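Only one chain is given next, in structure tokens, and it is the form predicted alone.
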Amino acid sequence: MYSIAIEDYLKSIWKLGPKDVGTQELASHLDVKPASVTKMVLRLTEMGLVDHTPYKGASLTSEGELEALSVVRRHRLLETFLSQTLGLGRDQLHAEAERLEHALSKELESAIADYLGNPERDPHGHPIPGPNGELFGETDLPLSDSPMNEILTVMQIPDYDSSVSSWLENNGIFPGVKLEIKSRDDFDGGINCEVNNHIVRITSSIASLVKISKED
């Protein structure tokens, strides 16, 4: 296994890219100084996990992407396990899984997956990569780009900001819920959705983080 720092960098590049992730963007995401990012990207490049192109950014190699997906798999399995066995709320899961993901052995990972019935999505609706890095086709659409006056099913909500996930859940918006966009503000892109017979206004920034599927 790689170090915690290396795993965090690879996972972050995958989330932000996985191609051409800039130094400043990566530094902001990891809350570290750009100089530290430059040093680590050089190290990851020497290890064959990252390709770096000056003035473009860092991209994962096939080996780096496989390792990033391994970390993502452990994280999302842990979220699912903590939710189903301990009943933790969605707003608690991300932080706890972040602490545990680096310590999970392959054997325990496999045991947890078997115990859970090899789920395809975590409690936030995010796809769980397979044991060999398989990731089923991503067809979910951002709520911000979705059509009005159609029945939509919430598939994914963000996990990294507990305040956002709590706000969404408190307003009845979580995976599996059906909603309908009733109007859109042309000025700021905010939308008004009908959820369980209530109108909820969602800002454009949050709507872009929620993913949905359309009814057939």
Given for the second form:
2 protein chains.
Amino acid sequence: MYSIAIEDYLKSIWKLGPKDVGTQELASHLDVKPASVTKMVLRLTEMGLVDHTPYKGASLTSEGELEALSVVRRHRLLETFLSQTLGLGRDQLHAEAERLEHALSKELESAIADYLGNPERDPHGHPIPGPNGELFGETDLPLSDSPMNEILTVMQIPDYDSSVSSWLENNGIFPGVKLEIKSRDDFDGGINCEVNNHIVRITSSIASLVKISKED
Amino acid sequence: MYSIAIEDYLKSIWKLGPKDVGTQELASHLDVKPASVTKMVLRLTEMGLVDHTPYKGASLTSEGELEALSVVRRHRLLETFLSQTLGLGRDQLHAEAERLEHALSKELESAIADYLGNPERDPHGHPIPGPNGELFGETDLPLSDSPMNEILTVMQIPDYDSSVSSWLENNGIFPGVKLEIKSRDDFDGGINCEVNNHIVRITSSIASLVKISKED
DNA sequence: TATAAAGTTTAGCCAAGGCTAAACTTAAAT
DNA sequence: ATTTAAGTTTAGCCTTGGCTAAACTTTATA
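The form predicted alone done, now the form predicted in complex with another copy of the chain:
What follows is the entire complex, opening with the chain shown before.
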């Protein structure tokens, strides 16, 4: 069993990867100081979980990636489970799962997966890695790069910022919803979408985190 | 938020209390060395969670007890929730709840309590403290001290040893079951019970942990 | 009541995982 | 091509929560 701190480092490197992740970037993502990151990355390198090139950055070894995917699997299964059973809102799920993911045994993980019927996506539409790290569904496109005047299906929304989740929810944007880009602002990348007979303006930073699929 | 270690110390002192708990007793319950206990107990005393009389023992202050009860509440709610949703066996519940109890937010705690309809007992029959530490149902008697030839209702079985839980389960003994003491062994305190038309012999150490109620 | 045994505490050590301040690299800008 | 700025690493410190070994109390026994 790895410590909570180690699991958090691996998960962050995975999220910020797959290319080399800088010390500062990792530090701000984990909310610690860069010096702490350097020290921990050295330990993770010793442990064979991370490859580190001094002054360049860090990336996961295949062993590290497997462990990161296991944490992500637990996180996303928990989100799905809490949503299904307790009906928690999409904006509350992330924070709760973030805590619980480190305390989930293999047995409970698979009991939950069975209960849920081995789902492939969590309530934000994010793909749930399989028990051995298999990850499908990474083919969804950012809304920011999608064509205009075509019917698109929302596949994934971001999970880590509950104010963004709830803003999207309030504007009718969540996995499964159909929308169409009507126009875009060439200066700031903002997008005007028609969703459910309303026009919603989405900033480019949010649009790059909403993933869609074209066919369907 | 208290650390996991602190929550575990408070919970153990609560379980072993309410009278002063010795260093060694606490150490073996927590699976650490006595010297570690002394050190931590001093810290807890500084924090106002524990009263400590050197060479005598430790007990909870009212603030410490409130915190201990909060941990116990989380533990027992989780056991009930996991039993209800996933159908985990009584023998698996304790170990899972033990881990998760430290990662449960107030919000999730109350969402679970609401979902369950604010239950008063967990699947082992142990009373669940209320959100402010209210604890009912402490009137159940140990089976070891109960009269013979009377119909008794099993109220509580121990939770921390899964082999005991599953042994009891396999012998038809769990909360709600009726039984009758037919004879007892005056030397070792063992008890012969009729339960469900079978005779089951229960050792005195287990019998002191099974709690019953006389009036039904 | 003196002494041995049992239990408790103190002292000092260690690893994990943070931090700050200072040194060092690399990249950018004159 | 230098200098500066930005990013990274090193060095050294701190707290938490373990440990062992030695000292100290208390309790039980002779």
